[in-house]
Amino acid sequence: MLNYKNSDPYIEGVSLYELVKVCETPFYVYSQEKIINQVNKTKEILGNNIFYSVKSNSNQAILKLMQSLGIGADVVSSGELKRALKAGFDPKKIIFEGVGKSEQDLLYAIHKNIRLINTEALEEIKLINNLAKEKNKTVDIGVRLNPDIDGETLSKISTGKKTDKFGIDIDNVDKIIELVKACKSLNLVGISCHIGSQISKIEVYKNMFNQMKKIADKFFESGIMIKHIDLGGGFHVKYKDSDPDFNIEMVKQELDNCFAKTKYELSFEPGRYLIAESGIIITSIITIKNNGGIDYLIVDAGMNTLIRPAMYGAHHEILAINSNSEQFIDYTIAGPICESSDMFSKNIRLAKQKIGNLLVIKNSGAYGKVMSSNYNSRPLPSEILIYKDNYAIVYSPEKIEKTIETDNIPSWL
């Protein structure tokens, strides 16, 4: 995402220079172009129908954009429904996903006729059949299954197995079947899966593409003609040199040898895999110290910043921007808040740095602005958005006092 002009760092046509003379850091930086490219990939090989998830980075510019390419949106929550709706997407491109809705999420989304509600509970289909029918509407629903697939990823973010919170048990299918015919003010148009996050394995969504079809023959021979069927997301994306390559032209192999001459439309919900490199930190070195033998950088961006590498230990390559030195050392990066877990990265040899240089933490366009906090009472980071010679800061935080005004003290104290 970086490019050189003279020995100076830009990202498209920006200089990196000249965003640190207007916002400081810690900041996120967003390459439009670089969105733009992997949105019309991504669709040129699966097809039109796909939903962007609205969690992995719900920046109304970003939405905005999403929607501005033609995509849809996946949305987990009352709040990304209206983030979505404020974007403008249209309200029959968005999804209502999410293990728990409560009843005024759904009275919600009922009263903006949204594409559909996905469902994860044989109760909550019972109380969206209530809801319509208190409101002489018939609402379009679709069902969440838990389609019993490892997803051979990470623990944290797998959500396909048996034993994983999400969706609606395979077994339960006859279930569904027969509530869904008893509630009359439902209608039944899709079902989907979603099996985890980082899946690079094409046998895996080979698995999941069969499992599916066999579940969608069950609809259509119990007489339920679904027109959908939600395969998720969950492509893999390379953040280290290490990890597994992956081509999703191989899924789309796999799609179509096993979804050939089927009445219904696919779709996918992607997020990570839509704009994670198109995304990284900015963040300063604030101290440099040695204990027990460790270098270490410590950085103004902390685990309140990018919670990823403290949560699931995840990885982002990080690079050295202004350091002419000839000299290597094997840093630690370590941020400022006050927590062990605080580390982005151990034993990571860069040229020797000075207090005041800057870094840059690569792939965070995902999981990474939008999971922040004020944890330790720091302010949030800023966002940035750059198209080619333009930018502009799309998201600029409050200051930790303005923050702080809005705890209330009890008058007995």
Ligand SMILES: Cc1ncc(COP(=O)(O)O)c(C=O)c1O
Second form
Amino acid sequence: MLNYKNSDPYIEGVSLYELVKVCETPFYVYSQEKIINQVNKTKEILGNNIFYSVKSNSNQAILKLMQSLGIGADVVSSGELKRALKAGFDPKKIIFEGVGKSEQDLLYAIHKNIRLINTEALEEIKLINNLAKEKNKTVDIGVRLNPDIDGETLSKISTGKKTDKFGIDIDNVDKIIELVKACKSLNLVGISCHIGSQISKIEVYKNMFNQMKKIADKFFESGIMIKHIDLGGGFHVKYKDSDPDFNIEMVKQELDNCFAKTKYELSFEPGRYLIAESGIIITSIITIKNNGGIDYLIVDAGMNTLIRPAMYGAHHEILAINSNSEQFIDYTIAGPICESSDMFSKNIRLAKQKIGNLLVIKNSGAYGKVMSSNYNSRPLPSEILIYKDNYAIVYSPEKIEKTIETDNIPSWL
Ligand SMILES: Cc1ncc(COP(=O)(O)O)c(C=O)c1O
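Switch from the form predicted on its own to the form predicted together with the named molecule and give that structure.
Everything in the complex follows now, all chains and molecules, and the chain you saw is the first one.
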């Protein structure tokens, strides 16, 4: 994402050194140009029925940008639904799913007349029917199925196996059909699945597409005229140079093979693929030390800024900005949080660093800021959006004093 002018680092036309003057590290930076290119490429290959997975990055500026590019939104809570509506998404381009929606969540979604609510449990179908009846409405629903397909990805981001908590087990398709026929306030208009994230193997997509087509036909033959099949998100992002190559055109090839001349409208819900590579974190080196022969760089970004390495064992490439030294050292890069798992990378070879130097944590646009926390009473990171020669701070955290004020001390203390 960085380019260099006279050896100074830039994001699009904005100098990184300029950003560091206006924003305290650690902070996130996004390139609008890169997001636009990625969304347009995805639309060109997979078509216009793309529903951006809001959970991956829900900043209002990012949502407004996604909306302006003509795609829809996939939300998993009423909070995300409110964010999507505020950013200007047409309710008819919003899908609401999620493994545990409360009655309030469902009522809000019904009230807002969104495209559809994707249900993930037989009990939830009954509840939506009751709520719709009370409100004198007919509600469009989809069912998220669990097709029992191993996404062959990290276990913590795998969601499509029979025993996973997500979706409705495909063995229950007959029960769904029977139930939906009895639910007079519902229209079952689509089926969906999402079997996990970071899925690179084309065979997995092929199995999933075939499985979903078979199930869609079964619904159709039973007299439930579903209109669309939503094939989820999960497209692979190359976080490591050694990661397998992933080509979305191969997914399109399998899609065409499986759904040639289909009667169903096909859609996808990518998050990571649209935004991960368009974001970086800028962090400063706070201190340097050697413990037991390990050369540590302790930086001001931690698991509170980006939790993916600590939570999933995920890898992010790290780049040094100041690398004038001729001497190279294998560094271990860790955050300031009092947890051993607060570690970004072990043994990465960088030019010798000094305190105050800047490092860049790459491919952090998805599941980054949205998962950040105030752990250890540290402020949340800021976010900056770049477009050509312009930048805007699109999120400024509240001061930690303000966060502390939200606690209450009871009268008896
Ligand atoms: C139902 C659903 N759809 C889409 C996504 C987006 O996944 P990804 O960011 O890997 O594309 C997720 C992520 O967890 C999800 O749960």
